[in-house]
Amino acid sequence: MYGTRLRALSIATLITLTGGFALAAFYAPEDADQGFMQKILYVHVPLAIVALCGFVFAAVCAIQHLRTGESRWDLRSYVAIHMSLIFGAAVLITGSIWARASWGHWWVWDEPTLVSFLIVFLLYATYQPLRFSIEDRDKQGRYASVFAITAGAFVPLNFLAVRMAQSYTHPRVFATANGGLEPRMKVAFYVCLLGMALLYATLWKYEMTSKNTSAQIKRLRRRLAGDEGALPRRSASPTLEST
């Protein structure tokens, strides 16, 4: 189900990252102030946008565990949050390498975006330790998609909490009354955000075919060692358990 189309959704990524990439480099004209070394944004801010994105995608992943109470719901959310992490580790080491180059610290403590993400990072590091500190499968998925559902609505919260914050030191990419991005920086950054976008999904899919595959032959090894009296006759939803 997971590697359906796989590879195509493989090739338009990596076109779509690499044109974005091209654009940003050769098309989309250098900051005034910070010269090539803004360009990062086109990397730091879409990894931010499709992290967060995540995190909200994996708490309606949780609602619909929840909601169906099958397995395959609590997966998704739980890959989804995993995938998210990664991009949110990126999103603060490029912001660190970004920081660096603008204004000579690796990290602003009084700026409330880029507190704001950590926090949300640090938030989420705590789903798996919390997930798996719980024994019983049950009881470990709906805990899971609690957390997933409760971190998921900080999301947005947090970030109409530091859009009405009154000081602004990182640069604010949607802006209006400075008149946001140049035409030319808008077009890069927009393939760069779908190319991230089609990157998460991709990754995404990827981790949930490994985990669906894995699923399988576990149960195939079962009934091979003559255990297939305890086993269903169709394949159930793969779960963390058994992945």
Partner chain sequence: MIVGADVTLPDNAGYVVAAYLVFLVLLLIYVVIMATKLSRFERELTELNEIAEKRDEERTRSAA
The other form holds:
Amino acid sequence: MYGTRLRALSIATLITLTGGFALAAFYAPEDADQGFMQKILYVHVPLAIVALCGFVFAAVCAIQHLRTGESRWDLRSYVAIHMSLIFGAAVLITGSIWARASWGHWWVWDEPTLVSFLIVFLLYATYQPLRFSIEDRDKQGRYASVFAITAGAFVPLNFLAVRMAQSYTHPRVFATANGGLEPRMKVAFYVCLLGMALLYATLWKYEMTSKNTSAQIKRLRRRLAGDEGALPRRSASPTLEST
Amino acid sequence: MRNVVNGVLRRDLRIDTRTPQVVPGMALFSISAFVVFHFALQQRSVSGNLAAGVLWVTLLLAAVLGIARQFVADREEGGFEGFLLAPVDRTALLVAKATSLFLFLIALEIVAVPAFLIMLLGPSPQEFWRLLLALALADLGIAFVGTLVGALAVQSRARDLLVPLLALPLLIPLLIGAVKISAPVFGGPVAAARWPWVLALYDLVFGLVAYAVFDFLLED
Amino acid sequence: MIVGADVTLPDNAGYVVAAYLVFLVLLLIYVVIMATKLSRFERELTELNEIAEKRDEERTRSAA
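Next block: the form predicted together with the partner chain, after the form predicted alone:
Shown next: the complete complex, the earlier chain at its head.
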């Protein structure tokens, strides 16, 4: 069962994220250099951090899957990557808007975090096609886990390389994360970060519950209507046969 | 283990010397790419960062070609299954495959780098050892990542599509480092001295990752 | 905006609004996807309930 604490988690998300955005709007002062525009930070950076942590979480689940061979770990890894990709799309779009607002271009190569995020996003976008193109269920899960582990190891290396490649061009314009934020901004930022992490957890649990429900319905259908009642599969997501 | 590595390696090399496919293909591709760059950039010669970029993009794409072909011969001729049935260490296959890809890449570069110097490079190269260092470190990384990606993609239906989609993003940090190290050879700016270490770290990490996960790609 | 009644927002405030809108829109798209999934579950469960009821009826008829 995945839906047990879903309601409590949803309420916590609602309160924290709304509170965080409210703090960002009314409590945190305007940035001296960037002015009002800097408020994008409170949605963009937490999204990015949470998406990356989601990828790492997926890699950990994939390791568990390879060690134990249980398909529920594969499902966890799959859902984590799925959610992180959605968060990642939001990161790229909000980052692009920020670049447009502060430099007048929709895309700049001087912002190493955003560039390396794009590379990571491109890599993980291949996860679903990889799953779809392998027929054998067991093999599909194993190969997907190998991919998740490789990509998880790639994330920090990629950040290191891209950041080093561009450090000479620009002084850091954005006061991201811990560096140089005013205390009141910091409070708002951390509340937003917590809210975003809770949102990720809620959506992850939500998706897991949905997958579990669908598996239960399929089992029920097989019991009541026999094999001829089974509907053809349309997705490459892992199946739960024995929960 | 050494016997297995030797056996697989020798067979791979023999296949490619008897009916040459991979290495001549990669070499031809690289020369075609230089011609394409000449017309696309509308320049008789290139130098500095641009030269490093042209050379490394060509080498990277040629390497992707090689990666895509790496396990195909095994699969078509049933060598893959034969190996799976044999009670040998899976790591041996990784070592053998990575070594053969490494050797193929060196063979490619023996053709492609002189061709580049003759066909496209403007200034005469200086401090040539930097290029050799970059090539050695990059080849090692490509060998590990390529073997991993090739093995990941070989079982899938969309193999030809997946190999470049997986390999190119994975190789971007390597490309950055290789370009930074080798740019001074072509008259570009000298980059920080820590870049070879970054590449070495990349090689180490992916060597370890490949070692850790390769077994699971061959279980059946 | 009540507090900002006498404050004029800077020109590029639209971008900030746009960024938060992107977040909201993606969340709403997710809600739509979950809604379709939920309605599919409902349909399937209704169907399965009908099958189960039919089966019960047959059982009571054969018992009688």
